[in-house]
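In the form predicted on its own, a lone chain appears below as structure tokens.
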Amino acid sequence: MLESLELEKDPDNISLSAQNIHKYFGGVKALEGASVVVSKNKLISLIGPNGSGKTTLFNVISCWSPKSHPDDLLEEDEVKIQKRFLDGINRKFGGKEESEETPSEEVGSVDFEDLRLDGLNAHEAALTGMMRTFQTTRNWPKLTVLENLLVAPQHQTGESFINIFFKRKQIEEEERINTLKALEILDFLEITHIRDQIGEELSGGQLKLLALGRLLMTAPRLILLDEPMAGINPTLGNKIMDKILELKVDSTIFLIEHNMDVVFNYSDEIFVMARGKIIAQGTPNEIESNKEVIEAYLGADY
């Protein structure tokens, strides 16, 4: 099994590097040293059985969830409880209290291009040029499709209350430019005909396209997509993937997907997770014939 992937790639051509990532929930090891390196302007897929840690890895990469240290396990918590008990006994009977433990050395890292993301929150990470979608779409249900797109751009002058009074011309120009961009994106996604429908009236497929459109309004250089095909009929799914494929000109796509037809037909490279680790990576042809991948999905006796 691959404990850590050491990939020989041109550093200038790397969009994302996540190395030795651990994530624990109590005593549950969701991620155990997972590593991925994603090249620029490629469509890279992350696959694996349910519960293998794919979305958890996305959450850590996008700073929605902090990574863990390998020492942060339930067993370690029990040791700390025992230590605090002994310290209490020492204090009560005049003994010398043990000094606090020195924090463990930091391990694991997430880098987007030349930026270290460790320690950022999700909002700060989104401002770097990396954006993501979720398994459940997070659009504004009471706004129209067009309005959903118009609220997406970052650092809008009109976000400041004072600017409403002193920078009205600048705000109007920004709104004009953003509206033109939004209309171009709606045309690109072929959903111009629903521009005036509110979010809660849309079908599942339309909501997926809207989420993608809102993401494109921010002009991201790295796009993380968490199961964009979930709940979508195959015809619309292929249409969405064709649109996503066109984004490789300006962006890198990192995709979690359970639809193996989509994964093997559209991916430049595939990472496979099992039990919180990356167990394989390669081209679709290499992954399709990988014995360890087959065992992870179908069992060792297959």
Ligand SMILES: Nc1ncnc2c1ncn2[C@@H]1O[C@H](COP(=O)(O)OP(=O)(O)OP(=O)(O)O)[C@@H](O)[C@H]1O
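What we label the rigid core is the largest C-alpha set whose atoms superpose within 1.5 Å from one form to the other. Model, not experiment: these values are computed from the prediction. Numbering follows the first chain given and starts at 1. Compared with the form predicted in complex with the ligand:
Comparing the forms between these two forms, the C-alpha position of Leu115 differs by less than 2 angstroms, with the core used for superposition.
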Second form
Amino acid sequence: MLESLELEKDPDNISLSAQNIHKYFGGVKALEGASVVVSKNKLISLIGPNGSGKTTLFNVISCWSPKSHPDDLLEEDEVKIQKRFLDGINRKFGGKEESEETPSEEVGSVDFEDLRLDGLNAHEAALTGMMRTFQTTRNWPKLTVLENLLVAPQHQTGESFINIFFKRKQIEEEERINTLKALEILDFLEITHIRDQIGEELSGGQLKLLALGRLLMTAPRLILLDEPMAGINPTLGNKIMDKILELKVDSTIFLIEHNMDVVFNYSDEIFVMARGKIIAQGTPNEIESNKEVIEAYLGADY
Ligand SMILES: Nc1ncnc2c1ncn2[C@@H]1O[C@H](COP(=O)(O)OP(=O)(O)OP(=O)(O)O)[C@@H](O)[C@H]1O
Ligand SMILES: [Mg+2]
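Okay, that's the form predicted on its own, but what's the structure of the form predicted in complex with the ligand?
Now the complete complex, all chains and molecules, led by this one.
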């Protein structure tokens, strides 16, 4: 099971496919050929010890960080690295290769539905219908909690100057609907009392809740959640997980989580990561019964 992973799934039903991803930080091999295939409208969890590469994989998938080439570890030669970069550009735009040498082969890919993601920047990737939350939460520090929710929905009519001029009524209606939705979300997340507090004044748990609120304001087709439960009280955490389950109707959820009760209760499938690779995958029952893998790679406490 460790060596040959069964990655074949119904191709029409795949939300995300990341294949053979490498990521190096100097000599640190954070990812060493990690591959995941995530089916649509499922909740898939990614588990593994601290430092195993989970957040790094999310960073590459969401284009916050470019993947590495396996040669990057061996090559200190700047000229070769630059040549590979130029070869990539020439391949993309049909230009001539830089030298007579065989062009370096591209390694690894990230596809979201029928879109190739690797090569995009984080902003472009965010416009494809994918959204992520961060392990260390980010927000607009000078905006209030309510305003933070209101800036989340994308493609609002009011964003273009021409639209502002001609479509005042439609903009007002959209704002009214979004405000009602934001107020409902604040109530659901039990943070109505801090709606006028600015982002930089919030506690760690409140920041996590705000990040989830921003997510609930939009309707992404793929949601990447990096430890959304950390720092949130368990009762509210379960309520949020129930809400996230409801999102499966329209969205696919890919979750990094250390809380094994959450992972085993809510996941359709679990990926286990260790030292930058996926070492096992399966339904909660399959993973639970694979005690050797759990104990060998995650420790008996898991
Ligand atoms: N920006 C960076 N610079 C250098 N090393 C990094 C960087 N980001 C991650 N790493 C290293 O890559 C490895 C994987 O880190 P990553 O954050 O992906 O782990 P993780 O599985 O998310 O862990 P955790 O469960 O603790 O969040 C670690 O050894 C880490 O030190
Ligand atoms: Mg992490």
